[in-house]
Every structure is written in structure tokens, then in C-alpha cells.
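A single chain, nothing else alongside it, follows as C-alpha cells in the form predicted alone.
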Amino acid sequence: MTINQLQAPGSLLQKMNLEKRETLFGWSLILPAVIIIAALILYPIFYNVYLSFFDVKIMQENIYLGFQNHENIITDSAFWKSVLTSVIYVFFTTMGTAVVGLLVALVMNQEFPLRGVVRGLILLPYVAPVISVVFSWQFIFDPVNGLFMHIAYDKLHLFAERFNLIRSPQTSIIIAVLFGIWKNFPFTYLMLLARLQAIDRGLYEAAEIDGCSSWNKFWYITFPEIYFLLGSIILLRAIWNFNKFEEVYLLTENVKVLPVYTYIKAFTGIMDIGQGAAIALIQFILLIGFILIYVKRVLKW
């Protein structure tokens, strides 16, 4: 027997406790994080399910209702209006950061004096307190001072008479749209305009040499390469669009997306938690739903 074949059984053993103590030690390192996360994240969605199948009483015992309140929802025509109200206000600030993110970005990516100054004004949209831009907005639209009725009735003459675009049903989805669009897309714009700074630019001088236009080398050299990005801002702004609350609450009384209806539900008139609950339920699947489509139709994980 050699001398070699001598020490390899303590050779494994010392590689097995080295192994065993890198996994505890890799362990430890995360284990904090998936505390917070279970405590954060988890536990309120596993409460929020719970809570979904009770009356529940804030100074009594909860009443247990099966699937009472899930069925109340699905019939309340009221919810599938919120539903369509969210789909049409998450498609079009989506779609709409995205397009004006993309523009800006490809704006910005260009030479011209001052670019340094105009890159971080488009930022203050999005960094600016909601709360004061969300006034801001109101102002504007004020009927009787605002700066829009005055260009465009007393000036343009558009309207036979003054109304108020926020607060009128007609129009106040269409100024929810326009201020998510305003307001978000300055995080489109700038993670679009990483990417482009990062694009090799001896494709350009070669697609210019061979002649291409603009469009040519914006759709065979810029697109392919900002593809998978844009679609995963898409899918997240998607995400952050659905669950949007502040700045619709705030901004219009008109708009009931999905997240507004359910804070009405659950916390205003007769408060109905279990209700408020079983929608939150009910609209996070919808939102997993469209998360898988998404994932594998569109981004072809």
C-alpha cells in the first residue's frame, strides 16, 4: 500500500468538513436576508390568503366564509369595471413610458451641448414627491385657474365651457395615463440609455458605410440589442403599473384601478377586510398570470 493511498481517506474527510463548513458559512451569510424576506414578503401574502376566507371583525373573533367573499367579488360588476379600468390604464402607461423612455433615450444618446445638464432635468419627474407634483397637476387642470383652461378656453376656444379634465369620468383615465406616463418614464429612459452607451459603435460606421438608414440600423443594430431590456422594463413597469395606488388615489377620485377599489372596499363606508383580502387575492393572480404569459411569450425564457 502506498503512501498516497495511506492519506487519502483523510484527504476526503478533510475536503467533506470543508465543503460542510462553506455550506454553513454560505448559509449564514444569506440566512438574514431570507428572515426579512419571509417577514416582509411572505407572511403578510399567506396572512392576506387567510384573511381572504373570513368575516373578519376588528374587535371580535373572525367568522369563517369558505369562498363567500370570492364569490361576492367575481359577481360584483363593480370589481370587472376596476379590472378593464386597470388594463386600460397599465397598458397605456406601460406602452407609453416605454415608447417616450425609448425616444428620450435615443435623444439623449446623441452629442449636443448641454447633454449633461438635459440628462439629469429629465430625472426630476421621477424623483420629485408625488404628492407635490400630484398638486401641481391638479392645478394646472383647475378649471377656473388652471394654465390648461386658459390656453384652451380662453385663448384656443377648444371647449364651449370650463370643466375640470381630472375630475370629470370622461376624461380624468385619460390625465391618469398621461401622469404615470410623465412621470415613470424618466427610469425607462434611463436604463435604455446605459444599454445604448454600451453599444459598439464601429456597427454604426459599418451600416453607414454600406448605406443603411436610420431606420435600417436602428431596427438590425439598436433594436436587437435593447430587445431583451425594454422587454424586461416593460414587464416590470407592468407590474409597478398594476399595483399603482398612490399617485392615481391621489391625482383623481374617477379612476378605480384594481388597487383603489380595493382600498375602498376594505377601509372605507362598511369596512369588509375579508372582501379587501379576497381581491388583493384575486388580483395578484391575475398578476402571476400575465407574469408567466409574458415570461415565455414575449422575453422566451
Partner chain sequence: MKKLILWLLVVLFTLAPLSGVFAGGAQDEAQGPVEFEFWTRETQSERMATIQVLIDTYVAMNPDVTIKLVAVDENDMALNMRAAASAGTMPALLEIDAEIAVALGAEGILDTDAAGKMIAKVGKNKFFPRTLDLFETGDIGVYYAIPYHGMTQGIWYRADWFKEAGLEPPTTWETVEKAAKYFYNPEENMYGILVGTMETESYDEQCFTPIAMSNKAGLFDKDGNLIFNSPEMKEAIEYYARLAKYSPPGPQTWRARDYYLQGRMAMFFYSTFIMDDLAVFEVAKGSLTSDNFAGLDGAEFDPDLVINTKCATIIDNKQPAGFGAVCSLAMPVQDDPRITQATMDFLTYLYSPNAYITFLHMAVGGMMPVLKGVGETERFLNDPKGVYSRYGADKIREINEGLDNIESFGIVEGVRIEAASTIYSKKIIPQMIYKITQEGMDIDQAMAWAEAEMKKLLK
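Moving from the form predicted alone, what structure would you give for the form predicted in complex with its partner chain?
Below you will find a single chain and nothing else.
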């Protein structure tokens, strides 16, 4: 639809003032997107909210339960434990990827031989299929045959006994966090490197003439330049990691972050759809709460 068509003589549109016509034109442009979003995002969300009030049966009528599904979750101590696990997991993986990503980006922004190759190689963990790297990590940390125990216990005698670093509930979160950082820092690195390359060289030259130290150059030029990008990446990473299932569950079932808790609670064996919907709703509310605070405080929108 073009402006000309909209202005066809005698049409209803002609009687509208310009402002109204522009508004309508704007809406008609985004309408396809709105319909797709409504169908693929809003409808499932509302349907999910609706289901969370029911005991969902396959072959029979659903039974209305009121808030019982939600109550089951909120009163379950394992749920709050998994919220805490999620917070720990999200905080350390997000911060870890940000710091490692930033450091690597700063280094890769320097001139050195074979820089292009190294820049590409760093992306490997991010592009490698989860399942294959998960098996490699599991093999490295296998308590009986693994490389880690072989070096740490047999060779270096660091520990009094062999233990299952990757599966024991006490230690598996450490591995999950390390894995999360290792797997995802290249994304942060890639984004930051692109931004770093766009910073005007002239700023650094001016700073050098003024006698700035390297730290001051970073703090007063580089950091302000990347602040909002870094802030956005951290937000995205936090959202992604909060909802992360496969990287955690495939690596070790015993780090019960919220999505894993949801899986065990609602989807083990005979699936409890109502219960799952209730958890998803609560998880959604928690995440939205975090995003609102973060956007206001850190991104200052």
C-alpha cells in the first residue's frame, strides 16, 4: 500500500487529517509483524496462563484447580532452592562471560601476527554443538577414568580421595558455571570487539598527548564507549542463562536451576501440564521483575 493509494479520491482516508493517515499507514506497515507476534508469542503466553489454573487431562475434561498449582510450587522448598541455584548460576556465568569476553576482546583488538586466525578460533566453543562438548567435559571429569582426576589425584596428589566433581551435588555447580562461561564468552567477545573497533582512534591519541595511563584510557574512553553495549549483552546473557536448560542438564543433571527443576517436577514420567504451566508463569514473573529493575537502574532507559 503506497501513499498514493491511500490518497485516492473519494476514499475514507482522504477525509482524515494527515496525522491520522500517517498513524494508520504506520500500523498497516507493522500489522504483519503484530499478527505473527500475537499468534506465536501472545497466544501461547495467554494459553499458558490459562492452563496453569487446571489439572490438564489428556482424554478427559480439564479440572479447574484455582491457584492450587501455583501454591504447590511456592510452598515447595525445592523450588526456592532452585531459585537460589539459578541466581548463583546466572550471576556467575553472566559476570564471567562479560569479564572474560571483555578481556579477550581487548587483547584481540591489539595488532599481532595471525590475529585473524586466532579471532576465529576463539569462537569455537560457541559454535560447537552442545552435546559433543558436553561429552568431552564429562569424560575429562569422570571420577574413575577422567583426565582431571588422573592429574589432580594420581599425579599431583591435590586431593585426599577421588570424587565426582561433575556430578556431585556439592561441586557440580562449579563445573556448570565454568562450562557456561567457556561456552558463551565468545558471544560477548564478538559483540565487544566489533564495538571496540568502532571507537575513534583520535580519542586515544588525544589522551596519550595528555599523558593518560593505559588504565585511564580504558576507564575514561573505552569503558564509556562500550557501557551500554556491555549492559545490553549482560541483560541478554542473564535472560538466556536464566532459561538455560540443555547446557546444564546435559552436562550434569544435578545442578537444579529453575528449568531443570521444572523438568523434574512437571515433565518426568507422566507429564503434569498444569503444574508446568504454573512454574513457567512464576518463572516469567521473576524474570520480568529482574528485567524491569535492570533496565531502569543499569541501562537507564
